[in-house]
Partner chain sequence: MDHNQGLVPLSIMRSGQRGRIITLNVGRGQARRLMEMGLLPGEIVDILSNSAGPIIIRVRDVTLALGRNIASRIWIEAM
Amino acid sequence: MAKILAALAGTPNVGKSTLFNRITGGDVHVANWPGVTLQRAEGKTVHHGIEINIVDLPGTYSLSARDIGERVARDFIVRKKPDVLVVVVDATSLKKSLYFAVMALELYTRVVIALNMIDAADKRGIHIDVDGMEAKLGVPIVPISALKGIGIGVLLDRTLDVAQGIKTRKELLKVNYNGLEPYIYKIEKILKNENALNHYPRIWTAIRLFEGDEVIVEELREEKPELLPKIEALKEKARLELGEDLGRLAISSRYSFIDDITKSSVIEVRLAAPSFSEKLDRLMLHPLLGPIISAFVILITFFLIFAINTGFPLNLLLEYAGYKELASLVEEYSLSGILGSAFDLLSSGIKAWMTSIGYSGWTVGLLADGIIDSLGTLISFVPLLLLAYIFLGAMQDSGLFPRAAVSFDSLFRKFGLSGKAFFPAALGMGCSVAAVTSTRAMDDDRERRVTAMTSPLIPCQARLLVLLTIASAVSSDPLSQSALTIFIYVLSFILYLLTSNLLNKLVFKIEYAPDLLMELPPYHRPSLRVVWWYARSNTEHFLRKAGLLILGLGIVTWFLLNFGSLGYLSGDIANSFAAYIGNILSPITSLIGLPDWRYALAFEVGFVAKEGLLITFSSVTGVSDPVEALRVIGLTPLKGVSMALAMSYYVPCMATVAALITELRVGRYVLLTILMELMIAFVLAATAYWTGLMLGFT
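How about this chain only, in the form predicted alone?
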């Protein structure tokens, strides 16, 4: 079993010992530190098959080695070089407790910051932009409650990330020391030229010498005594030119750095009156009314998200009301419509420009249709994700979402999940990518993996669009169209819960649901800054992790659609490699009542983006209206039901696969997810088709 060494550090009273006991489970060995009477506590835990040996360093206010505790902590970091240094800070008093963290980051790069007492911060209305702080400090920051066990699994994940070099600072933290830098670099150069104090980072050593660190001075006196007069002369020159005590200047500079971080990353909101919270909780936490109210709020939320992003279902409501022109305008000027038009213009403009300068053939197609269209696919996720996270961030910040999780907990526990699995299910209605990435916030490893694997079964906005098109193609009756759509969604939530339960029992061998470790924050009006932090960080995470993979898969798909055995085909899809694969797959799709190779081809293209299903049918039939194209290809009601089931449950899209790869990390789980979705899609579609035939439907 692989092993890593982690050290816990932090100031007194930040909950470091509580966290140590929480992680180790009380299996602790206690002895004295060598040469001193201070106690040394050591423990261990196993996470993802890796043994983490944990040393609890003495609680200290700094790393200046002014007392025995500070010297022991600093010597352990410098000489033992732990794989990870976990610095615990108090979320309710960041300015005070971040000072130690800043000093640690000036000394060491392999750091994780545990933002403890996050539950107490929530109760006080203190919101922290964790991702903003991460960007400024360059290390993982994990909100936790050591007392209640919140966030411990995520903290151990980030600890392994740092130990394995996935998330590690490339260099030590640099603080602006207000004019002291030139002198720091001169001392650094002296130490480098004389090869002195090599066991310490040189810039850090230079700073400590300016602060009068007696331990460093004594070590330098023993190793290179001739350097002390030069360094003292530089210190005196700096003192005279800057006109300030150098130690005080260094301390005030660190606090200025911390002030800049907290001003941009911490906000305190005004909380609702306790009486109002109590009245609302009677409804939100009611065993019967709570889930109904939560589901209603979610539906309204996604109605707004869909309407802004694609115009649906507002465009349908307007069309049914007789306002067809207004319905077309709503769809045309939705975010998706505007972005689609913009990338169409960009693509056609690039084609015209490249043709005018003498380029033709596949190079033009690759750039205009392959790269630009793939980039358009990637960018098209941004407004949807932003909108989803903005609306859901507002619900989260207001205190509604945590209560929704509590209200659904009793139902979800019957299937081996906690109420936290409600979040990915809700997000899945907007975007499967968002659903998968949202599982990062779950503490329990098993629940996080199970939920990431099953949440793509909830049809996203893109699949809803295709589903409505199929329903419109096979029936002109609004009641029949609605019945098919509602049936698919109800079935999806049932499958989400059932497959989660099966994965728990058959794959992860667990019979019980994890405890719902969640603090219920007071109700308050959502802060625009906090909502923006939430939306920005989650969207950026998706773009960073999945962006290149989506672009790469998009270009590969373009190649398959535009090249064949005869070379570049210039739009002749029927002779492409993709069509060749479609012909190979058609015996399989014939088992679900869809024998035409064009169905198989559409499913291939639908892997890039589900809307590609509709575009493919329009391309191969020459009919621009997707509904008419499906009718031309011979889609009957029975085939339509089969196709709707297959489309809804086979692999959502390449962006979702990219998200699964980044979140699950274990290849066999990603493969299992894909195979599971393909099997569910095939079995349901085949069952519906052949049952329909036996009942006399044609």
Contents of the next structure:
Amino acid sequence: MAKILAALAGTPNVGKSTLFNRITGGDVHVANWPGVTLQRAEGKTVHHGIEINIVDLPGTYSLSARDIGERVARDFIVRKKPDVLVVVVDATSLKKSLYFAVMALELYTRVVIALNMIDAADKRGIHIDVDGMEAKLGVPIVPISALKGIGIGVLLDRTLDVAQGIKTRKELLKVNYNGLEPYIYKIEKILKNENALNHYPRIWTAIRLFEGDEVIVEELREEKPELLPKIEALKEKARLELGEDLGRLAISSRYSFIDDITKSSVIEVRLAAPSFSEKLDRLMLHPLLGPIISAFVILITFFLIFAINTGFPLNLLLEYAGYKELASLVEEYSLSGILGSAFDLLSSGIKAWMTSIGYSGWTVGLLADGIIDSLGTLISFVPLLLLAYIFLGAMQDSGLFPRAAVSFDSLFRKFGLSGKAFFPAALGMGCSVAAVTSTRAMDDDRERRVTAMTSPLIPCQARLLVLLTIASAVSSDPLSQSALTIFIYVLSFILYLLTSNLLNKLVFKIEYAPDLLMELPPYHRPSLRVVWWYARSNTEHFLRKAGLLILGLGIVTWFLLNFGSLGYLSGDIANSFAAYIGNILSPITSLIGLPDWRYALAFEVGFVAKEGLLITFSSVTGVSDPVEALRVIGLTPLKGVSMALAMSYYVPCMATVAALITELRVGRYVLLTILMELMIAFVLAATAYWTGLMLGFT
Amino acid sequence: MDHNQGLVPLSIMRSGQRGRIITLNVGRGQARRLMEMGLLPGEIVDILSNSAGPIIIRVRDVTLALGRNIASRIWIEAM
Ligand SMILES: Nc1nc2c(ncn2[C@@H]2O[C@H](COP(=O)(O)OP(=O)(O)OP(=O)(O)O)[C@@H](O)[C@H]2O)c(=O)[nH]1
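Any chance you could show the form predicted together with its partner chain after that form predicted alone?
So here's everything in the complex, that chain up top.
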């Protein structure tokens, strides 16, 4: 089958992902662009017997290579030379989104323009003379709606046309640069005579040099440094003659070109102000109401996610209301309940089968408990991760998240963060892995690192579960139970802000938070398709990257728990290496009032996954109800508070560590994060414990 | 020529006001980024909201949130 390579490009929010998903039907491969934490999605479709491979380029405002995204997109076009570049523009804001298209047409000839959101444009009374625009831009323009699936077939027809050289431009688009042309031609000629920077189109390179493109200047410095002074002299001359900053001249020339097009080809029948959007914005962007509404929406959403995943707090509510059976049903049929029983079944089935064919001892244990259980742990992350990503996707897609970032900006700024630091914090309440990976959305690299390091301090849902168990073990009064829980959460947000501030100052030496500069897309109902695709591909991506690591750590932990100096222990955990380590650590844990190797052991296991902490107490006491187990082991209210603090803030789980490794990419920062978490947990728990002792608690 | 005559920084404009961008008083890289996002001298901006936090404007059919620091460096001629 004949194959072609197409790339999708465009400004953020023009519907690129939606179109990509629509064309490929969600059958995609997600990975990172080499060397950077920037997601790269690739997929394919077959159209008229030709296989179209599609790469989704990062969404950027231009192709100036001023940040990683722009550089990746540009390099791909220049070096990979796709058969077709599909540039997506937004029909409802052509004045803005055509800028990218113009830049693309100055760089590349084999272009198709997808005029997206044509449904929304129709609704708002925006009429576009597509033929007129085609004549001006010289490439096929296809009105489509990626959301509704309109025009996709025609878009693919034109894509194949362009790939075969039909209907493409013969040469690059020329914008009227208002007097800069003679200079552009001079530089073009120099480049030609000297045979410099041959992998770029020459005119384009000349224009970029006038705009002060640092990447191009750098490449020229490596290739032909002797040309730089000549070029500088020409630039200086042009600046003097034209009396204007050349970068500004170039950008405003492109915009004038766009204004010419929109003036003659776009007619807005009525100025349809999206009034609903404006009214909602008056609330969402209110300095006081905004943050409150955002926080409220997020709490409700997590309440729902948690109920789906674990049954809590629906089960408790039902129990209070006297529906005990229904409550346990809810628990059993929650996602994690179902997964848990499935893996229990699998593990005991394998055990029975292996024993029946004559295996015994540690091989059975390794396979059934070590490997299968670790797989179970890995899989048990999936619902939470998936739900957290669905939540993130829906909030982003609806337009709520950017507003939340705006409304939190003033508060966060006091701690050296921008409002965007709100995303990882919100997601952290679902899953720290999702929180850490969500920091990719930040455009400031240092802020991205800082928030990846501090967002795991916010208790995820697994930790909430353990927290609630501790609270119920030390008190039967719902009021003090919730007081402890809320205290831990409030403290975690304070810690998030304070530690970020400290890291900013001490490690990254940032004085001020990066200034907010972001687009607020119009509100709309999130598209299920888009959200599901986003959640699925992110979850898969994480499992592929961190799966092996988690599995490996799980097996190591199994070994530590099941082997001791006497060899394989078959269940006698008290003689295991893990218990031995626990014994070594217990002097430390005794400083926070938990003077027993069993606590230390639980914290070790809690590193694999926080639920493991509870399972450990059950297995060392032989009491299956974790609340009861904690009581048996002698947890007093004071010790409970200390344990809650330590548990909530120390390293969340190995999956988070795996995420930190893949996102931070600098071992030093990962270590620093772990040390910081251990220290915060220890200091807070010790402070609480010793203060409590002095106040007369035990 | 007195550049500041009749000009005010975007950050002190009130909600509902409209103005024309005259200069961007920021570094070169930042200026180009802003211009590529449509904040170009000569463009007309509508101020949608301006209270404590970032200022919300509409320019070239797009709604943007701008930090106060940037906004105080964008000089506007009120209309
Ligand atoms: N009305 C309408 N909305 C659309 C259409 N295509 C996409 N959208 C919506 O526009 C928003 C942006 O779409 P995305 O696909 O996330 O945009 P993107 O260009 O990939 O943006 P980034 O992910 O930020 O790069 C989403 O909320 C979509 O649901 C369309 O054809 N019509």
